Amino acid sequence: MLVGGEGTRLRPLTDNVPKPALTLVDRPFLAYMVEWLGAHGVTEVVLACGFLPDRLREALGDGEHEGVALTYVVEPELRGTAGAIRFAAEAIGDRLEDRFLTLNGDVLTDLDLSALLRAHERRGARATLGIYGVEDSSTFGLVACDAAGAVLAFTEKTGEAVPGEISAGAYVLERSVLDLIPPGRKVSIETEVFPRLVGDGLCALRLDGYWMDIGTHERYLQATWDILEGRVETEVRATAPGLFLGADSAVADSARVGPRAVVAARCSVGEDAEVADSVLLAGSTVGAGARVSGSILAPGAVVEPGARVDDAIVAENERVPAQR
């Protein structure tokens, strides 16, 4: 699994901890992805480790998450999709099947990898990719495939608003395609392996369910909506309807919260306060009569009573005044 992003699209939030790492309603946002994985046979995870490797250990500890066995490789230097996975493959050595999935640790989905595996299976394929149809692929790449599933092109992003079909980040490899990819150097698997592989045993299979990239202010709001309403499976569980609210979080009798929101951990929302569609990380505090909406509170955050913050984020340890 690719975790060495800096995740700079959603700054101030990754500032001190790797997007992997950040709390996406209950639990750390890698754990939605260790778990997806062993609902599919995965017993072990290898996370290609580079930027704050220490705050994802943190984040998930050491050993094993849910009965799946975690090993932490942490790259010297930032290599690439393709060169990140040689890296690990090279780090773990012969525990390294001949057949492993490879996979981008920015998703939420709850996607069938073991149709996938199967197809891959059934094709004889070098590689295998999932793709996921999109109303707007203006911000992805495009994959092209025959009938059979074998891809023929790939188009780089358009800028267009057009319907189509784009990697899902979900991989399965056989351990031969590790020879395309130098040692030692930054490598694209996107733009510097998989093309050479069209034609030679590159194909894709379309998977149906959720997916989301939770790369943006935007979409991780969003995405904290779709498991709180039920959009994609997980064992997270609202305490109301669209609304959670964590241990020892403090919402005082007359604060309105909702109608949706996340009040994490050790959270406080003081008197005649309003919290609506925004999330409070752990530790945050919102005053008397202060307005939240349509933000996130980073740790530690606080609002001041009386302050207002609309479609915001407010960093870690934060302070945001009442307006004089």
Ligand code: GTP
Given for the second form:
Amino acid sequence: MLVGGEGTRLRPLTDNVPKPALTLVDRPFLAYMVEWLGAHGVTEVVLACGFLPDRLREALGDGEHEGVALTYVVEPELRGTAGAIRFAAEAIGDRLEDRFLTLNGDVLTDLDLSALLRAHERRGARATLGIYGVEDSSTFGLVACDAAGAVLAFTEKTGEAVPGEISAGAYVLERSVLDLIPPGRKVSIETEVFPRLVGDGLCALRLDGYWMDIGTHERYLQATWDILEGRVETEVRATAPGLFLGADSAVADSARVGPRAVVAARCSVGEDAEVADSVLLAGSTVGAGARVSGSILAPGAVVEPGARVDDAIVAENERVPAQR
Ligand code: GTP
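With the form predicted on its own in hand, show me what the form predicted in complex with guanosine-5'-triphosphate (GTP) looks like.
Below is the whole assembly, all chains and molecules, this chain first.
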């Protein structure tokens, strides 16, 4: 699993926390991914780390998560999506099986990985991409296939809001694909490796279900509501549809929280405060009479009494004073 990126689009939330370790509702994002893999029979996950590897290790710990063994591999410098796979493969040596899954570590999904593996085996492919149909493909590159599922071409993002099939960031690879990745330098699997496999064993399978790349603030919030409103299969238990209140958070009786909101552990929401369509991460505070909407408060952020925060991200430990 590729978890080494800097997550620049999620700054400042990712200033000190790598994207996969960011809390989503009640657990580190990585936990959702490992639980999804475990549900499809995966027994070991190798985490290809780069940016802030210690924070990632802290998120799920060494050892295992829900019965899935975890191994952390740290690149000396970012090697790109393919370079990272090669580096991790070399680091674990003989433990790498002849066929393995590769995943982008920033996708919340319940797509059927078992079906992807079966399609790969049935077709005798060298690599099989999970693809996902979207209504608006303007921010994604597209994957074109023939009726039998062989990949014909990749197209760059067009900027047009047209429907199309995009790579879901989940691949089955044969070990021989590693030979196409030059060692010791930054290499992209999307632009340097997959195009070379077109017509040479590269297949794709369209998967239906839930899929969301959480890499922007808007999508991080949308993923939160989708979990809390039951649109994706997860183990999370919402306090009410659209709402999650952490056990040790203090919400004043007169505060209005919701209809969509997360109040994580050790947060406090004062008298007559309002919180709507917002996520308060651990230890953040909304003072009495303050109003927060469409926003994310990073851990330890403080919205002072009477202040107003709309459609904003408040960075870790920052304070927002009341406007005069
Ligand atoms: P942005 O900076 O906001 O684009 O986010 P990002 O750094 O996560 O990049 P992107 O979304 O393109 O990356 C897709 C996945 O690959 C993410 O899970 C990244 O963590 C991971 N990734 C990207 N580049 C590298 C790399 O050089 N090494 C490793 N190990 N992982 C990477």
